[in-house]
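One chain is shown next in structure tokens, namely the form predicted on its own.
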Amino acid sequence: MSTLLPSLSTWARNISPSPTLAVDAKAKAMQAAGEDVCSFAAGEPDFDTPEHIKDACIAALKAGKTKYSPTAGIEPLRQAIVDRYAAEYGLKAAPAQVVVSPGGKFNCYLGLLATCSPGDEVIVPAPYWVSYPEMVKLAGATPKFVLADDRTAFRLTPAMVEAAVTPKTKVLILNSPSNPTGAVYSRAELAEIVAVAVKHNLYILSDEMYEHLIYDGAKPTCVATLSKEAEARTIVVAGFSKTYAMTGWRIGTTLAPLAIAKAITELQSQMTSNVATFGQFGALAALKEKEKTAASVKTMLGAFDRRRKNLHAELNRIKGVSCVLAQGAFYLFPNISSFGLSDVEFCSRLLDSEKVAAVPGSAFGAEGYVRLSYATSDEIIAKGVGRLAKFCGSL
């Protein structure tokens, strides 16, 4: 009898591991060794929880709320949402419309569930957040890629979308603000890649995490918002992780059409089930407890704005490295190319003689570039900084 076991899965075999983790998880290695590392690898706040977020977790905890709640979410939760989108944006939807997931990343994936088949094709923008293209995949979809680099701040153009959509494109991924450039689109410019996408009937799947981390008097747009043509379309994803410091609670929302949303929910009653019940309430009280809420984000946006300038006003004091400014989330994409080394080969080597981490632009569809995430202290960023500079002095 032979003792070979089938093979894995066509998924398991060609699914790429997250390369920001895989990066994060060497220099937290690297540290538990008692190596001094700086690292820029992580998309996570350096930050705690607001207290009184974690008090009405705590509170939930105690009452008794550990069981199943509705897969979409506890309804106040649901409505809590709803109506921050129509305050913030004058966006007017229903509860129904509502998915809460556990995390950011599985609304997308389940948003691509929904609206993919075998056969189909995604538009994903890069440099695109590293897991785009495997959800793509996982959903049975193809990735087609459309760069746009530091010549256009990061930002496609309407022709640019419109070159790459075929009789085989069902969605379009927009990421404003984006990971890993911290690019924001104009209402003005989104308008008219929407425009695109409605010409052609494409699904939008708007990813909008970092929508509340923004700078210089930038606004971020809700796609929904642009045109009721838009509206029919767009799957808007957002969460509570970065703007809120809550990335290990795992919450993230969809909003979305009705239709869609009520596939979302199904898909996600035979995969999870409901987000840990008790941490809604934490999510709800960072929802209504606005003012507790407002100062908690202001002290970190504050934070966030004085790392960014220091840390993009040092990179391009470093001769060879250019660096556009992001006006939102908490990442600078640098380009590093005048140094002769691919980024895979330049970051190995600065984190193995210089102990800096940071995470390759092939990793996100660019090559060229590396990614720094600045949601890490001052004291870190200046040591860093300084030891990028020696390195680079050094080729």
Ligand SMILES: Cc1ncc(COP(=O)(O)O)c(C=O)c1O
Contents of the next structure:
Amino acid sequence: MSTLLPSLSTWARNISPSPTLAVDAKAKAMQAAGEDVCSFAAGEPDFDTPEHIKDACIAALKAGKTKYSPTAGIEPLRQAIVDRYAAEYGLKAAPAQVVVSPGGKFNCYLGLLATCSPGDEVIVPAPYWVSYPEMVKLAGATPKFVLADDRTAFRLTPAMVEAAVTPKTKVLILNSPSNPTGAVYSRAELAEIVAVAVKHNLYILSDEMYEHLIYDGAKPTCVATLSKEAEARTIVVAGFSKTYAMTGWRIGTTLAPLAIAKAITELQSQMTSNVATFGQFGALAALKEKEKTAASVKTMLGAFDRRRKNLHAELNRIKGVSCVLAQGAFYLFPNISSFGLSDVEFCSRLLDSEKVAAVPGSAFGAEGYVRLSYATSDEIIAKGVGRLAKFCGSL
Ligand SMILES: Cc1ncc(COP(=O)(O)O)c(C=O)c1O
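The structure above corresponds to the form predicted on its own; please provide the structure of the form predicted together with the named molecule.
What follows is the entire complex, opening with the chain shown before.
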């Protein structure tokens, strides 16, 4: 006997699953079944968490740090986060402005929940990280996409932002370095865009998750440091996942004006409470044991940079493919529109025929591109790009 149950909620029915996790899961399932897959789908470093960070977590666990912590995080960690913003960017803030949450993804969502009401609009630069549109919708607001393609190296101009503002606009999302394109805005470019947000009295959600994965001598910009007006309206999200190879730990950070940090803490207190307490001690070691951490980050960055350059050179050697050399994160976003296939079809056939996993650009709001993550070994990159060249040659 089947029972006809009421429908699931609006939220559940309207959410789209993460296409990046889906491609990664399919590639992993094929690998588990013994297939020789070259995956460019990963959204996480292929390195392990540095030992001293793990050791600090284990010591905390053994010392009984197994109870609830304050919702916004243990005091020494929030202080260490404030200290690092002061050291890296000259930004003065108080620990009460910091909220430690279960992953930067949740920090972003809480930032939107704290600022958006039903009917509001949020400007989302495209190509965008897949979670932004869904988070905006889950906050009851509407995403307004503004696409910057490879002709501007995937960077918006202030005029493009200005044209997207309506009386309903509440928040502007920024993400530099970007997932999926790796694009890095200069400080001057960000200052001009932020001036548009100030002019229209918008909040800014600046997702700086990849701030330390940056190459060619480019410098990251903490958007809150651009002006006093920027500081007063910017929610800065960052975290431990990408810089310290800690994706599974689920630890992200928010630095926001006091009233917003308070609202975010209250929202978090009713949803997840604190990040696993012993994990926070690992994060604290990442910030406190500076020399060891810097050595690990340097090794990872060196590998990412080498792979970035190799992959970029190989991609541009393939007839019909053109690729901007991105300066950040661990992604390249080549244009494959010359082949006359949709990006979804391209990726699906590439996986089936050559066993190469890539994520279609349309998952990020940009048709005609694919996202390739180089957070994988030099061997896989060399083999995978060879197969990609063969595939493109067959089209
Ligand atoms: C742009 C961007 N922001 C935030 C996150 C969230 O990171 P996490 O929740 O793993 O800390 C990611 C992870 O893929 C990302 O790519």
